[in-house]
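Single chain ahead, written as structure tokens, the form predicted on its own.
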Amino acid sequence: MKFFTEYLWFNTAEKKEYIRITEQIKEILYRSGIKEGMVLVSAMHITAGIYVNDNERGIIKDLDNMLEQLAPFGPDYLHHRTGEDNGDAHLKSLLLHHQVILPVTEGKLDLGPWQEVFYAEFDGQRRKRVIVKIMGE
């Protein structure tokens, strides 16, 4: 088996965005020369998060206001008690989640027809990094 890992990193000019990012990773695939396999898609931050979902920005507008009903912005989070005002950045994080596994088949991404990869920042305007780690033959 072999590995090949590259990072992404990002910067956001908002506080929160949503990233498409299938093709970073696609030219990730392509240099590690891996033809069947795993691609682990990992954000390496607690207010971030990996997911798959259709590049339309009706549900990624949908998907926020359900994340901000869910963990909305305010000031009442016990989190914010060590000084830190991005309590809802962290739990916006556990309900998308911070990793994907996507599968490598004949050397391209195996995923359905409308499914993207995104990076979620929900405590931006820093710098933050995705790790991606590429398993297989």
The other form holds:
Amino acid sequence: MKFFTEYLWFNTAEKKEYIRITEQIKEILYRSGIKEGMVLVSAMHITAGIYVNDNERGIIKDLDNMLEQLAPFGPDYLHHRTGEDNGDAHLKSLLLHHQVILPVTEGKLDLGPWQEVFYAEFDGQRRKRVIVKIMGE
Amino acid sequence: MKFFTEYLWFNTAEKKEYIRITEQIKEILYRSGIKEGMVLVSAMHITAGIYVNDNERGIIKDLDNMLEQLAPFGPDYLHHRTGEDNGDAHLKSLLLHHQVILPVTEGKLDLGPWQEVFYAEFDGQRRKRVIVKIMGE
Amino acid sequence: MKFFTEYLWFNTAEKKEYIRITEQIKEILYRSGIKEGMVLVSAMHITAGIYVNDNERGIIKDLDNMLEQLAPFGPDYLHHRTGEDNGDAHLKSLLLHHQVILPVTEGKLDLGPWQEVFYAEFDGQRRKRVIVKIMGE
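Given the form predicted on its own above, I would also like to look at the protein as it appears in the form predicted in complex with another copy of the chain.
Time for the whole complex; same chain goes first.
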């Protein structure tokens, strides 16, 4: 049984960004030498998400539009009484979820043909971290 | 340590369907011989979801109504510029999430009394796949 | 390889409550003796959720407000034809998700600085259970 842990760092230029990280996960998996198991990819901040979907510009914007509708950026969050202005980012993170598990089979990420892994930054322009933990053999 | 992987295939009659798959997961678990561990059940397509909830016809329709309200089927997605018409299916998949982890204790799925596992198809009428990966002893 | 399973019980005073359980998870991890691995924290009922976010009173209420808007408590759910009145609680559980995986590194929950684990009760005032299953070495 083997465990292999690395951390990805992000410091986005924009407040909100959707960044494909599939290749980075594949490289970590390769370095780990693990052939069978599972990869946990989990945001370590509470205003970011991790998700699996299509690497198509339109659907990424559609997702952004939906999240903006369900948890709009704006002043009216109780959280802002603490001096923060990122209430929407917390809620977007909760709606999208902050983690995925990727199966590993025969040394490869066992994903479907269109599945890509994304880091969703909802309150960027500062250093933030994602844990990638692989468990297997 | 043991790993056991199988794939479930679906080709639904309807565009949208909610299909209980608890029994199929139990059969795979039985074939695996694994007594302690975790089962990853994860859609391999980006227009489907996996969830755990009640096998009650009303609540399934309530879920469908909510998803249809939050991410309605319709023409107005940027994703459709690619020629696709399933923007809503991507968003429904993201809202519901595409995977669950089921605990295995003493050879059984360690679920609560009403927990059932479902495959949620949002863009069906073609062959689609779900990975079931068990990790344990 | 080691597996360690415990169950947390809840019986909330209120119908809806958001309860921080990070310390309880840490204690279970300590008892397990596991130093590297993953902790599954998963609600065993279909009207509760588990999530990771900020332990800040304002954002907890913001989350509650959002869920109440997306899946309001009320009479108009088909599920209620069974005699139940908790259709909203099922939908809130599905939106928030019912489980998280926490990474364990060097004997500790490998969480970011503000990440706290919460049990979200949407239909309380009765005994309900959460499984905490640790897998590692």
